[in-house]
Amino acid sequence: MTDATNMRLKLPITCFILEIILIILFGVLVEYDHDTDARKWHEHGNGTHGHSDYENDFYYRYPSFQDVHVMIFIGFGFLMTFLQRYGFGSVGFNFLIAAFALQWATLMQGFFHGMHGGKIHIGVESMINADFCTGSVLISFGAVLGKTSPVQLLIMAIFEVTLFAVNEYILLTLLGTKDAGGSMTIHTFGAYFGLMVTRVLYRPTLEKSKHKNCSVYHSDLFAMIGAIYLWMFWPSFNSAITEHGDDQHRTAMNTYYSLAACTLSTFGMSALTAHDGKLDMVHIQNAALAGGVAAGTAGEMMLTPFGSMIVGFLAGIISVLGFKYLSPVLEEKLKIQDTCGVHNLHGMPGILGAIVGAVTSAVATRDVYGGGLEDVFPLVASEERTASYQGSVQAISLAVTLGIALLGGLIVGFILKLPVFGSPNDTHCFEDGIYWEMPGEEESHEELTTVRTEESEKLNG
């Protein structure tokens, strides 16, 4: 190991100093919402109003935050596991980014979205939107995999979750922005953001770790637990945050019929783009969810399960096509290095979804949404704006969405190609040896052979 990947000191003075700056300002800053805090529920709670405990925000919302924080640690962690000797990396750095994150958003959001009197009120919908945002960051985690450090990756962190909380209060506040399962604020956001930050961290000679860059039986079957968590849990990532009663039934059930007819063109579209029509795993293992991130944003719209299944169904097909066809483009013309594949399963499926949101708004009527106008589009509802004109909203919330992506991308790339972060040379990428004490039957020829030196000289001494 070199100096430069030492991670003896640089990995502790970061996560040290960055967990003490979080203590302190959510001591200062952070404080618990109506429906957590002690006095506050009971003096408005069930004494009061005649409100039953059980009308706590928790009880609405933790299954769906139980599931969410299940995509991210399983989900995501297991996903970028199919790298043969990256295993270590893949869930353990994702728990790392994870980790300070969820922390982070918290502040970050809470700055844009939850101030109340200098204060940052926090609840279970807010530990939700907190994953929601580490979600993109973890995208990002699979472009740069297995090329980038423990520090790099929380650095980017840190400048992430910050854009992404401006990206999110400039579409959901300033612009009115219908995304309830985050097609644009997660899926694009994230996308493209680590796309740019792997073009500025393209390695010209990673042809060296070419050999490593690839997955074995076990690997493979690893990554598959991730990608069916993953596709269980959807219908709830993109409802957690959606109104109570029609709006979050409809989004889950969207979700479900888009990821089931995903599946299926997945399958069709992996057979029928292999020479000898066998299935791809790694098809398999993203594509198949690409009917998730399409349906986010239409999934609390009266999108009806017909319409699901149409945009599940092209979802599948671009997202194969673009790991059969397009990624080698980018990597080989664009100097794009994308490990995980993060702009097929999150970054053309996001568009796709941002795209049949626009349109299934430009369309929605009173007719056809009854009361319920008011819930998913209370400007309109409310005549401020016509649907045609929240159809472009919605748009332009992609290209603003894609703008701040890929500008801050660029940015945070030139900063994390300064040395001081440790960033492994391009014999050790996708190499976990580097980063962690590897089990026995994993230690180098060179460990082993200075062991039985030693050996042999206390035997002959």
Second form
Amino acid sequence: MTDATNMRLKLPITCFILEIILIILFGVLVEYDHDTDARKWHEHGNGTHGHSDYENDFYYRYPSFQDVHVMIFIGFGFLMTFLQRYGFGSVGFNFLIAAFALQWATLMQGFFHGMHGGKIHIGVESMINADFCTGSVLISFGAVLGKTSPVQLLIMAIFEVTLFAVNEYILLTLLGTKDAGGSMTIHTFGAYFGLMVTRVLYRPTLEKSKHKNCSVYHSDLFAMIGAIYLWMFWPSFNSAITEHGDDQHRTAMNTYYSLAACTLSTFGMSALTAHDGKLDMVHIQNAALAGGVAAGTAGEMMLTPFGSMIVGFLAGIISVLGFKYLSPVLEEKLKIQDTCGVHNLHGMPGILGAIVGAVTSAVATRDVYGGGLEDVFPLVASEERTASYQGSVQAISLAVTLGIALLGGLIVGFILKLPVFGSPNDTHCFEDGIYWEMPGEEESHEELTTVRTEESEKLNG
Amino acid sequence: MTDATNMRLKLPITCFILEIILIILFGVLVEYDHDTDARKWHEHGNGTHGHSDYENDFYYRYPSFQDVHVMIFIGFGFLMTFLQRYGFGSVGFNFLIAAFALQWATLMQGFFHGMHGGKIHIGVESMINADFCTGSVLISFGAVLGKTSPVQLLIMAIFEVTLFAVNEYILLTLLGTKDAGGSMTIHTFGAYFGLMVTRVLYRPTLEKSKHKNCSVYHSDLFAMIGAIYLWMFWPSFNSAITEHGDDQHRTAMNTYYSLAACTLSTFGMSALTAHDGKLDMVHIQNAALAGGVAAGTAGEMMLTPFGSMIVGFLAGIISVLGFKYLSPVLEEKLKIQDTCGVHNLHGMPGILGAIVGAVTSAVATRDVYGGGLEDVFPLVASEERTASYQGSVQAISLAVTLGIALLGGLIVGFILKLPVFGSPNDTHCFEDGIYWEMPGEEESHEELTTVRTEESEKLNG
Amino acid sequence: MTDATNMRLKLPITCFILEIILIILFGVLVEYDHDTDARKWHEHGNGTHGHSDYENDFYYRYPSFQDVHVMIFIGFGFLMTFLQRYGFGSVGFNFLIAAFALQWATLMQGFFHGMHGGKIHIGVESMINADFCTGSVLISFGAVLGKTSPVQLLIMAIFEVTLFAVNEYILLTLLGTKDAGGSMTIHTFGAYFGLMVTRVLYRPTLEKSKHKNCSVYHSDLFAMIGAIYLWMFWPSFNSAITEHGDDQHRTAMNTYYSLAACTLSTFGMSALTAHDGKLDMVHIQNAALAGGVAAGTAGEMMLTPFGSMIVGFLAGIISVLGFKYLSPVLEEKLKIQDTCGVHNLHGMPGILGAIVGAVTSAVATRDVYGGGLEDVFPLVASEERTASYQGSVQAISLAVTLGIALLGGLIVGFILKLPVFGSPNDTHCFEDGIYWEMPGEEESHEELTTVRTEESEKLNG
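With the form predicted on its own done, generate the form predicted together with a further copy of the same chain in the same format.
Below is the entire complex, every chain and molecule, led by the chain shown above.
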């Protein structure tokens, strides 16, 4: 609560400048797309001639969009409330940086792959993509949770969204990679970017805040709200921008079974790795979601429920082992202080998902996909490349993603180290009181005591 | 906990009489509409001839309905749990009056604009409208939160739903006003109605309950659940009853960007107006939603994302300033005790939304809307009125709404003052214990102490 | 925390063996159905010839599926967090057994009514059915909540899912019963199965854990999250697998009004039956949902909103009376220790729903249903049976369900009594500490005290 962390001017200036820039750029660059523009939609007739209202992309994607939206704002936000005194920062900063990132992502993604005659065309699909890109920023947020100011987080979001869009452009447009649920573009990218940032921001005396870097009973229940929402809606996440019809349907179902299998292996591993057989909430809240991450690339493919379950089963095992044995090593040896363990939930399962996607691509045949091959692997269907070549491209995409994420995180980490952004010192990490007005603080001791006495009298009847 | 506040007979009698009247009126007046009736839907053929199942309005509106439903019951309910000892009343009375209001609204709205041959026809659109009307009652509930008995709230709902339906009829049917997301009909109406009610119910010695009229750490987190759900699903709210196709799509997108911009200006203003730069949860929970309110009228129009963001940006600023500077004045000078600050979240942003709607209507041209003009401004499309005339009508509608809300609130406020409804006295406001069985009350002191000691022993290892 | 309850090996072995068996069986038996398979979906053409993407069953059912999914994982999970120290077990074990049950149910239900050429075909409809079956297991979980180990719960799920599928097969396939929302197959079955299990597992000295078998203020608020989600999404639950078009639409609406009426009668009855007129959270959290249970069979029929409201109104009354007067009798006289009172929420309202369904079926006429008769009562439409015969079949189905549930619960109860599953002893029921790593346990006394002192200093300013 020194002057350095005072947000009185830093945060308003950052917020206002960013939002005004966004508004100007939207004014200059952004237009309704065909399905949201009153004139364009009605130009092609409506009803018996031309398209009908039920063909509007809104009805194919909006329910999935809302599920994704819940994952971004409730899922990520509440998952991080496990910290006993950082609930406001978890939900609140998650809210702030997500609201910024989705606007900035609209522009960046539009710039790289949504330009039509100098204008960015937007609709429900671009909204989902913007939320996806935001998810990547929130994963990185998980790595630095409790150790950064809101201004630092906004600065991080500016750069990360930009690099996300570059990486996405290289993969999806230049390389023709398939990654509908973002095992690579979202999870691997967000995790390794965040891990590198937290490495650069390494705090040697963070143990001063150690007693606040843990959960209490009720904070773990709040975190379960976030975890369960992420788990439930992951099928919508992975299927939100796949092709219409069987593709969306199949992707949702593959993810559903991957997650279910992952949950069983997570519970099993959690009890197995505890010295007294007790389940650890950290595993349940995080590792049980790894099945969704790992089905992000191959979910839209003919992975079969059988294959999905194997993937989910492995993801849960890897993730619990990561929390138990790898995270302490990363912290001690590599000086990576990963607050939420994003390496275990998004990093390793993301890599697993990328590998599964590469293998599943490499074995794709027209025999299995039939006429649907064009939807899933258009370049294979048009015989521009073979399935095994597609598999190689998928594997290369993982390397590209890791490279951009690590290099980007390195640079952005150093930018965030500039001592002007109001970062908390080591004794005040994981503590809402620095950036938030705390409830009850303004009441006098006497008043509170009176209330408390009254209450306990009442309680004790 | 005097006899006056004892609900043993008052509440059951009110509930049973109201529900029995509702059941009788539904039996006499209500029928399935074309899309819900087995015979009528199948009369026009199904499949290749006549309409297909996917043309049933259910598939266009039910996902939006469920989002609205979540806003009404979780959104409003939990937003109000910020009070430290009024969580049961917030969620519970919200639940009760919403369940009543949606039934009564079905009848009142049906009576005014859903009659077909003496019968009220209902389906998913009427369900959304009923939830909308309920939302208005819940806004007024926010103004009187903690100071009224459940019987008073039910009485208020009876009158408010009725007046809502009258105002809605005047606007939408008689004047031809456009207000799909209800900046006027829902937010402005609900806010000023509630503010007038709380003015009439002014309690000069409410400071006796002051120490309970604030939040604690966990209650603020519960309130964030409500706030975030309202924020996420507002695009569904504003687009739930617009025309199919591009209209629903565009409205959802405009609202999405308005809210995002609003969130940034809210965070900025919250830090700027605090003496030490700390963010205030009250602002984050409320002002960040003002962008949804302000996009309620113009959201379906060709406002453009650019315009939506400007509207949201302003709404956030106005709302925080209202909480910080206007609410204390309203309380001290005008004796308006507005528990949740509905004037800042629904009142002023509602008026802003109405003005934006009037201006956007006045500048509508066929050039911009093309064939979609018929959907958004049917009377302008049919050349019954000019766009600028439509704009004037929108402005007049705001005045009509304010008039009916204030006059209605005045009368209903005096009705609620009748000393028979079991209102709490000034020392027991904001306290669940009056109307709710409190957990733990029936256990003896010794038992509780034992448990507590056990727990703290466990906790302290 | 004796060796018996140590899950170090028991739980991992159970989870891994079960999941590996599931994966093998999925590999051998399960295939994508027509709407999820890339080849099959595209075989019949796409676009102008053959079906279009919007005809894929995904778009008719996936939004409903996600609502059902929320009910299963958030609804049931959080509803049970009302216990002060069993929140981890409530949400966590709910999560575990649901994730297992939905996979096992896919196989069992597929085996009984989804086989095509030796393969089980799956898609969104089978996913909904799997979630439904899971719901039944979770109802039984409610009866034994806090008194069983996770291994016992998994064993129970294995048998209950199997018997559920048998009963469902007898009713829906052999008898031609209609039960879209599962008043019989899900609620009655799950409740009486669970009641019989808890009867067999009767604990004579359970009062040793009595002080933990109750709620605290915040745990009741967490439970309200679950309750409200169940309430809101019940219309989606009952309509999720009815026929497309008017059927889904009508079912959702009937349920909506049934629940609204039920809420008013619940609040009325709760105040009426309390000695001091105070509302009881147990009633609000549970009895207000009975209207959804009771509309489970007749919801898809031409019950009319009027009829639905009467059903809901009665369900609320019965349920509160059950909590107040019947549950204590069941516990004392019949030795049925029903932790969550599932008899009042699922048992009696389920029976009421079955009876309403039988009566509504018996009076069905072509005059009322028109061409829709084929959708709702195909055997009556094809004149294979009369409406009154259908009504008799519905009544017989209730008896069959009760028989299988009670007999099944009896046998499974005795299996669960085997002393190898790590069940807690009577002093450690309703206590998370046995199976869960409790937060804060590993910190030393001094550290915690320091934190606490700091915090209270801050709090008292």
